[in-house]
Amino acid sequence: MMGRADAIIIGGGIHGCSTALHLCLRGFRPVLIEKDYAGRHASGVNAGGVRQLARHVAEIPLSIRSMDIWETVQDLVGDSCGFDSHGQVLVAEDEDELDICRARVADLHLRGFTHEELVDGKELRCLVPAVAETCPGGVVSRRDGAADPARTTTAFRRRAEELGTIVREGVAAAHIRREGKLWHVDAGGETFEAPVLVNAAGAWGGQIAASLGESVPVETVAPMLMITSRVPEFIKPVVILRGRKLSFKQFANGTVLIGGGHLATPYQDTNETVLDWQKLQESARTVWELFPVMRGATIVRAWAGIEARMKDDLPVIGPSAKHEGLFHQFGFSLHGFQLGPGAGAVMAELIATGNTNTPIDGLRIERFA
C-alpha cells in the first residue's frame, strides 16, 4: 500500500510528536512512524526537567522559545502535562564553584540573557531550606520547573493525531530512499512518500543520518534514574549541582526522583539496559551528604532510558547539508525534554518557510563537516 503525505517523521518521542503537531497547525498532513510506541525511550522515562538553567549558550534561544510554549501547554495540547513552575536551582558546594557561577551569570547578562540569577547562601536556603549549611550560594532560574515526561509525550502525540497526523506505532521505518523529488519510507506493509523527511529518531537518529551519507560523532547512552520512598515535603524547586552529578526533585506524594547523568549500559538492538549500581550508589551518597532529611529514605526503583549523545553535547537540528527535503532533529544529549515543544515549532517553521526566527546556527549538522 502506498500513502502520500506532506512530511514523514521518523521517531515518536517528544520531538517527533511536537514536530507533527506544529506541522498540522501550519496546514501540513504528516505521517509519524515509531518502531515501538510514543515515549518508549528517552522522552517517556527521563527526569522531566523543564530547564533553561545551565544550558550551553547555543541552546539558550531554543530553550527560551520552548519555555514560552511550556507556560501555555494546556492551550496547545489540552493537558497540563503535569507541568509545575517552582524554579530550578543550581547549588554551589564551595566558594570556587560559586565563583564559576558568578562568572557564568555575568557572561549571560552581557549577552542579553537574564533568566539566570546569582543567589547567596541566605537566598539559597530560602529556596531550598533543607540544603547543607556549608553551601555558599548558587544560581536560580525562576521560570523553570518539571513535568511528567510520559504524560507530555502522549499528550503531544494525541493532539497531533487529532489534528490530522497519521500515526504508525510498532513498525520500524525501513528502506529510506529518495526517488525523484519525494522521500519514500517503508513501514510494515505500507510505503509512505512525501517531499519532506524528518529524522527525529533519538538514539537511532545517528544511524539514519549515516545511512543517508551524513555521519556524525554520536554515541548511544542510557542515563539512570531512581525513585525513593516517601518523605515529608521539604523541597519545591528542582535542584542540580555545579560540580558532582545530581538532579533532584520531590513529587507531591513525597517521593523523590534522583538523577544526574550517571549511565547504564544500553543494548540498542533489544531495547534493554543494564544498570550500574555503583554509580547509583554515588548519586544516593551525594543526596545523603547534602540533604540530611533524606537519610532515612530508601530506594524503591531504578531505571534507564536509551538516547543519543553528541560529541559536543549539543543536538543536531536543521536541514540536511546534502539532501533536499531532509531535516535532522536528534542527539539531544540527556537534556532534550524541555526543548521538545520549541524544537517542534522551529522544525515546522523551517519546513514551511525555509527559515526560523530562533537562532540555531550552532546546532546545525554542518558543524561536523
Ligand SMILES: Cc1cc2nc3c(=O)[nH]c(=O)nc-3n(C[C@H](O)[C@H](O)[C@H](O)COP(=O)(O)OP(=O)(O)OC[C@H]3O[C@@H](n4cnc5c(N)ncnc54)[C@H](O)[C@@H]3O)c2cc1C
Given for the second form:
Amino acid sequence: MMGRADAIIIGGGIHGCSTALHLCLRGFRPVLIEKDYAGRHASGVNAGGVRQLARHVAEIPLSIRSMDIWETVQDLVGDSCGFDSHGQVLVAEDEDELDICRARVADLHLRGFTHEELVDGKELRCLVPAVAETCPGGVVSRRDGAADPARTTTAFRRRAEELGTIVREGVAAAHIRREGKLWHVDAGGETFEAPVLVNAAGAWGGQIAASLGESVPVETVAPMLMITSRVPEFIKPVVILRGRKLSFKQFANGTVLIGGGHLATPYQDTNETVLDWQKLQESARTVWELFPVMRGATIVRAWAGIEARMKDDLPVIGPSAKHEGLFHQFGFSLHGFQLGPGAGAVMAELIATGNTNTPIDGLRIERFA
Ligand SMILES: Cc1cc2nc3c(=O)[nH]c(=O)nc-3n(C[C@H](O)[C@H](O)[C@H](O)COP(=O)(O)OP(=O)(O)OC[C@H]3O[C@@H](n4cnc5c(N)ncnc54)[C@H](O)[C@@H]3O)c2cc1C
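Please move on to the form predicted together with the ligand, as the form predicted on its own is already shown.
Entire complex below, previous chain first.
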C-alpha cells in the first residue's frame, strides 16, 4: 500500500512528536513512524529536567525558545505534562568551582543571556536548605523546572494525531530512498512517500544519516537513574552539581530521583541496557555526603535509557548538507528533553519557510564536514 504525506518523520520520541505537531499547526499532514511506541526510549524514561541552566552557548537560543513553549504547554497539547517550575540550581562545592560559575555567568551576561544568576552561600541555602554547610554558592535558573517525560511525549503524540498526523507504531522505517523529488520509506506492509523526510530517530539517527551518506561522530550511551523511598519534603528545585556527576529532584510524593550521567551498557539492537551498580553506588554516596537528610532513604528502583551522544555533546538540527528535503533532528547527548518543544517548532519553521529566527548555526550537520 502506498501512502502520500507532506512529510515523513522517523521516530516517535519527544522530537519526532513535537515536529509532527508543529508541522500540523503549519498546515502539513505528516506521517510519523515509530518502531516501538512513542516514548519507549529516551523521551519516556528520562529525568524530566526542563533546564536552560548550564547549557552550551550554541544551544541557549533554542533552549529559551523551548522554555517559552514549556510555560504554555497546557494550551499547546491540552495537558500540563506535569510541568512545574521551581527552578534549577547548580551547586558549587568549593571556592574554585564558584569562581568557574562566576566567570560563566559573567560571560553569559556579556552575550545578553540573563537566565543564569550567581548565588552566594546564604541564597543557596534559601533555595536548597538541606545542602551541606560547606557549599559556598552556585547558580540558579529560576524559570527552569521538571516535567513528566512519558506523559509529555504521549501528550505531544496525541495532539499531533488529533491535528492530522498519521501515526504508525510498532513498525520500523526501512529502505529509505529518494526517487525523483520524493522520499520513499517502507513501514511494515506500507510504503509512504513525501517531499520531506525528518530523521528524529534518537540513538538510531546516526545510522540513518550514515545510510544516506552523512556519517557523523555519534555513539550510543545509556544514562542511568534511580529513585528512592519517600522522605519528608526537603527540596523544591532540581539540583545539579558543578563538579561531580549528580542531579537530583524530589517529587511531590517524597521520592527522590537521582541521576547525573553515569552510564549503563546499551544493547541498541535488542532495546536492552545493563546497569552498572558500582556507578550507581557512587551517585548514592555523593547524595549521602551532600544531603544528610537523605541518609535514611533506600533505593527502590533503577533504570537506564538508550540515547545518542555526539562527539561535541551538541545535537544535530537542521537540513541535510547533502539531500534536498532531508532534515536531521537527533543526537541530543543526554539533554534533549527540554529542547523537544522548541526543536519541533524550529524544524517545522525550517521545513515550511526554509528559515528560522532561532539561531541554530552551531548545531547543523555540516559542522562535521
Ligand atoms: C536516563 C536519561 C535521563 C535524561 N534526563 C534528561 C533531563 O533531565 N533533561 C533533558 O533535557 N534531557 C534528558 N535526557 C535526554 C533526553 O531524554 C533525550 O535527549 C531526548 O529524549 C531525545 O529525544 P529523541 O526524540 O531524539 O529520541 P528518542 O526518545 O530516543 O526517540 C527516538 C525514537 O526513534 C525510534 N526509531 C529509531 N529508529 C527507527 C526506525 N528505523 N523506524 C522507526 N522508529 C525508529 C526509536 O524507537 C525511538 O522511540 C535524558 C536521557 C536519559 C536516557
